[in-house]
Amino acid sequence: MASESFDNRKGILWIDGQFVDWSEAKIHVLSHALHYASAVFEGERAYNGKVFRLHDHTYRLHRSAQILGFQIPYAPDQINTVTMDLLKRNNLMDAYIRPIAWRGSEDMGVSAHSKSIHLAIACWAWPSYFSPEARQKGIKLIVSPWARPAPNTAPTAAKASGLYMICTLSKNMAEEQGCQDALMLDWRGQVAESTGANLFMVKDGQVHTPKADCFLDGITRQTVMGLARGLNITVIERAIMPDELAKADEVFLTGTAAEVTPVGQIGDWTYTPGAVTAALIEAYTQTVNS
């Protein structure tokens, strides 16, 4: 059975300063963001009624907007207060939260100086990005033909909607081949990330992860790196070439939606979720629920 369409759900959203019924949250078809990808967003999770690292997510939302050349007309504290109120109005304790800011529809054209800035926040119950069965044995990834762009070709430090076009293409391709996600390399041919999560590999008890110099330095990524060091696990940020993944003992992804997800296969390389991944899953679960 197909999941419920996101334009036909029950609940309350917040848009441009007002709480509205889910079905009443609309934008015009000539909005600049729809045509030219001038939008930034966040993905957040609430556990037991608390949004994990809400301040950091809201700060990054503002920072992403600044990178795209606009200012969100609501202060971080206002956004945080609205987020918590929205969870209560929807009677949600465990939820996914999606704030998004975008340029409006005052006129049509690439130039964006005259466009108004809008902000909306939605939240809904979303237990897991990947199925429990896939997470238990490790998800399967293809290697995407699309590469993460160089920092001088795209605003790679922003969580901007336009950067996800190649992620959609890559994930669709993966699912068509019976996999759950795709590994993306960068323009240099180095390992970057998956379509919506950061990547880690374990070798000889040490955790290695690509340096985030052309993709988002995820908040979950930062959290898991800190947890690993707290468990006396060495964490190394460096350039990783694809053939190194053939020798990895374990591989896992991290992200707000993905949380900590074991990887069982990338192309022809296979892995068994092991002790390091299990320890970090447990540590992360305890942290977000504390």
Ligand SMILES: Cc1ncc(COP(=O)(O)O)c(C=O)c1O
Given for the second form:
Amino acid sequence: MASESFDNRKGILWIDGQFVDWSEAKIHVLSHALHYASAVFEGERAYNGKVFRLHDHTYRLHRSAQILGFQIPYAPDQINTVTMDLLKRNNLMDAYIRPIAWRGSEDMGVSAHSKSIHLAIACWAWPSYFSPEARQKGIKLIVSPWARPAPNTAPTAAKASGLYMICTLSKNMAEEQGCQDALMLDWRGQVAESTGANLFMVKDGQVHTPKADCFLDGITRQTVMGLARGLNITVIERAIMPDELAKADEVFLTGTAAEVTPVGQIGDWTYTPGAVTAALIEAYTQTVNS
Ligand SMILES: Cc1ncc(COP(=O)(O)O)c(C=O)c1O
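Switching forms now, from the form predicted on its own to the form predicted together with the named molecule, please provide the structure.
Expanding to the full complex; the earlier chain stays at the top.
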């Protein structure tokens, strides 16, 4: 059965300063953001009524907007207060939260100096990004033909809508091939990340992850690196070439939606979720629930 359409759910959303019924949160078809991808967003999770690293997510939302050349007209503290209020109004203790800021529809054209800036926040229950069965065995990835762009060809440090065009193409391709996601290499041919999460590999008990110099330096990635170091596991951030993944002992993804997800296959290479991934899943679960 197809899941319920997102424009047809029950609940309360916040848009441009107002709490409104879910069905009333509409924008005009000539919005600049829709035509020219002038939108930035966040993905956050609440556990037991508390949003994990809310301040960091809100800060990144503001920062992403600045990178795209606009200022969100709500202060971070206001956004944090609205987020907590919204969870309460929707009776949600465990939820995924999606704030999005975008340019409006005053006039049509690529230039965007005079466009209004809008902000909306939605939240809903979303227990698992990948199915529990796939998570247990480790998810399957294809290697995407799309490369993460160089930082001088796209605003790669921002969580900006336009950057997800190649992610959707890659993820659709993966699902059409019976996989759950795609590994994306970068413009240099180095390992980058998946379509919505950062990537780590384990080799001889040490954790390796690519330097986040042309893709999102995830908040979960930073958390998991700290947790690994706390468990006396060496963490190395460096350039990783794809053939190194052939020799990895374990591979896993990190992200707010994906949390810590074991990888069971990348193309022809297979992995068994192991002790390091299990220890980090455990540590992450404890941290977000504490
Ligand atoms: C492309 C991409 N990379 C990485 C991440 C992980 O970021 P975070 O851990 O901050 O959720 C996300 C999720 O937001 C993402 O969409």
